[in-house]
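Read the single chain below, which is given as structure tokens and is the form predicted on its own.
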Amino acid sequence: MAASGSLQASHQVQRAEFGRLVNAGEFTPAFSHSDANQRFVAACIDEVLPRFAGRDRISVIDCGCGTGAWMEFLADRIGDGTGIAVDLFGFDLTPEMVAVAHQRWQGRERQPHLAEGNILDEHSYAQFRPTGGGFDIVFAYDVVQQLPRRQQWTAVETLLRHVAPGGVMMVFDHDCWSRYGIKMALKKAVTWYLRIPLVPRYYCNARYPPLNVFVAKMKRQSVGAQRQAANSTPKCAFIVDAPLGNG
């Protein structure tokens, strides 16, 4: 009960904080991620696309889709690079974010399937009822960090359960044991405890996951996994291949 209460409280904090940021104009339908992060995500996507060669269509779910910026980026990158049609799905914990994502896609011929949800809730995936028993690409960007640390590995396992056989899970986040992760932990501690604003206060809610530990856990289960670090951004990628018998 205590763990459940802690998770509920964490969700409430995140929902309220990101709702406030939307209402303050920090996140709008025109929001875009940095060029460096876009290049890193693009490079990682390009590495996994060959597994879908010969396919006419694949499904992509953005778990914690925010403004829909990454959904738009992924659809363009995959479509332009391969000609494969993309069925887009996305959910977010914050209803204001889902509303912004709807606005971003308003008026376009092809619409993504959007709803409220969170990465630990099975219904968040099941509500879309993808064909083939899962999604070909399960994508999450800066979402695992929003969970209490004891729930982060559970989130990873949940994400992986919803990858279609032969598909891939792609988690982009900061690593808590990277140089950047350690530096940010110190800045957040000073901001939170000493009230010296070295970072925006809502950054303090994030707990960067131990991505190398996650890779090791996957490998002990004989699951293909890797951690990739970017050259021009402190962001990392945790990429896991779904077994062909998954789902």
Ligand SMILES: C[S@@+](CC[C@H](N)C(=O)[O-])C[C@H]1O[C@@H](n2cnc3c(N)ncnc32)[C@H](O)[C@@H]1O
Given for the second form:
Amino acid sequence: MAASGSLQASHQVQRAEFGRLVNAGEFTPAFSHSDANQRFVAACIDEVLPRFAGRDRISVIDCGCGTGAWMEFLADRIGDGTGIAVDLFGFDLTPEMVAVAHQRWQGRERQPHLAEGNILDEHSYAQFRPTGGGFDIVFAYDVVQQLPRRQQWTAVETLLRHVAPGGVMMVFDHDCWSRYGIKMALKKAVTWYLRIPLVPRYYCNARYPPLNVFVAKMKRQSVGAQRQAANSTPKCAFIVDAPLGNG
Ligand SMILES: C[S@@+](CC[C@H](N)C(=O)[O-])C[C@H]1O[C@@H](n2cnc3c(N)ncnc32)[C@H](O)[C@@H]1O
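The block above covers the form predicted on its own; next, return the form predicted together with the ligand.
Let us now look at the entire complex, which starts with that chain.
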């Protein structure tokens, strides 16, 4: 992991802000996502699981894992739902978040592999030495949005390089061109420029990605990709099959 001195300014902002939020008690080991978002992620996971039928274990990496809430959710959902054992990996840019994720598993028999890491940095994936040429599920939730727009596509390409053959990348984020994305862009602009707090100020450090543009770019490269939206939450999923070149 690069020392903070060599991190880009935008990443230093992310790290400082999420560290502050952990220290302020906003993110704790008990943190979990809303029922609606859990239902949406569960539905998307259930759709991709048949590709692993017949396997007795798969590897899942949560990139930008935060408190580890989704790691716990995914392990339960996949393990309980299918009986497939899950090798769990996760990294996050913010050391305080990684510490919270560690606390989540304190005293439990099974421990995930957790470390600091940057979604753009090859070492963040390689440090876990995955077998089989990558991870079966490469998962990132509300993390691509934390990057400057010019780095978001690079982040997606980096995530995708670490999907094992036959595996899948699952990016959950808001779409900048959805109704919610446009409404939030306006609220963030008012919060940031007019200093009228319509949203928590740290929301202004997130720029929702253009998911339909990403789907189109993948398809131009003949990579299977789709954007999924839910009825009960404005969150979207960007789901991409491992490209044929992987492995
Ligand atoms: C909104 S939180 C989401 C955390 C977690 N994915 C979840 O949904 O519970 C965003 C997280 O992304 C992390 N993050 C920001 N930029 C990152 C980067 N370049 N690489 C890895 N993690 C990053 C932050 O430290 C923070 O934990």
